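Only one chain is given next, in structure tokens, and it is the form predicted on its own.
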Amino acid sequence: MTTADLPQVMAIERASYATPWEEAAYRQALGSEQAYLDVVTFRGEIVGYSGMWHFVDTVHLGTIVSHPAARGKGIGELLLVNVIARATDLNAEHVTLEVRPSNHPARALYEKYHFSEVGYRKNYYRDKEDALLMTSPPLRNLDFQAMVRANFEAALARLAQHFGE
């Protein structure tokens, strides 16, 4: 991601969020050297897009955004792949998020990945709904490796079903 990335993001967000992230907020994390946004392109036009940050041992999943019309074909996993394999090449030993528990879709994802609940955090998000705090496995566990390969195989799969490309 870009400084260039930025309106096509916020539109995203302001059509996925009632209560969206503040473009200072991006501004800030693209000037950061613990922040990695990433953005997914189809066409010329952003189609998806996540934030990371990597803190000493740890990756925080702080965002993935699939454009609306992209929804459900794949996008959210492939931004999710990137950061797990973004997390074991910066020696991270997990990657950490919070996700509403509303969020069925970003759940099931997360579970398909084996995240596990560890803990909530009460009144987290602006609208007061509590987040649940999700980890993943130790990244370098081999059986995990494996899970992530088949399932990124099997999204990269999906995804030229829906884009042909």
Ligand SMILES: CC(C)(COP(=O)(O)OP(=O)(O)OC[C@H]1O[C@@H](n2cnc3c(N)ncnc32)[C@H](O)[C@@H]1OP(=O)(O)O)[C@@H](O)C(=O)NCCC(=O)NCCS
Given for the second form:
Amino acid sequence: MTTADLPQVMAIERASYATPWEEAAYRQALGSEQAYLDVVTFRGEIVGYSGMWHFVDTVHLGTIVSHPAARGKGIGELLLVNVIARATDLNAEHVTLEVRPSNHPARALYEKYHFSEVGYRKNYYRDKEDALLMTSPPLRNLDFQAMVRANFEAALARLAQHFGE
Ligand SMILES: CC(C)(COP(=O)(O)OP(=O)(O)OC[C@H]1O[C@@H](n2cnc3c(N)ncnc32)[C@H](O)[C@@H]1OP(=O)(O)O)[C@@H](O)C(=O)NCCC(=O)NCCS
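Next up, can you give the form predicted in complex with the ligand of this protein, since the form predicted on its own came first?
And the full complex, kicking off with our chain again.
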């Protein structure tokens, strides 16, 4: 992601979250050495993006979004696997994240990749919904890596069906 992407990112952000981030938060993240922001594009348009933060032995997934018109086609998985791969390259032990209990699509995505619930933050979001804390299995676990590879191959086949030209 670059600052040139922000108009498209912000339009998707506002269409996707009850409490969207401000553009300033993305600008700040783009200037941070700890943050890694990635976009997925199709025919020059952004169809998804993610933001992760690296803290010593942990990667925190702060945002993951696919364009509302492009959901259910594998973009969420592409983004999540990319985060897992980057975190593994950075020698992180785990990927952690917060998710709204009411966010069933996101919870299903994380559960598909064997993330588990490890805690709870009361009134975490600006609209006072609580957050569930989730964490990945240990990134170096070989069974986890094999599961990610198998899921990713299936996701790539699904992406090719929808976006292959
Ligand atoms: C969560 C989100 C990123 C998923 O993106 P996506 O591109 O639709 O996801 P994919 O097509 O890659 O689907 C992958 C998996 O996610 C889960 N999933 C996605 N959409 C779902 C839905 N509507 N209902 C239930 N599970 C769903 C499923 O486990 C799915 O795997 P499956 O098809 O084998 O069942 C997307 O819904 C989104 O952008 N939501 C708004 C932003 C948001 O809430 N982000 C998470 C913040 S914690």
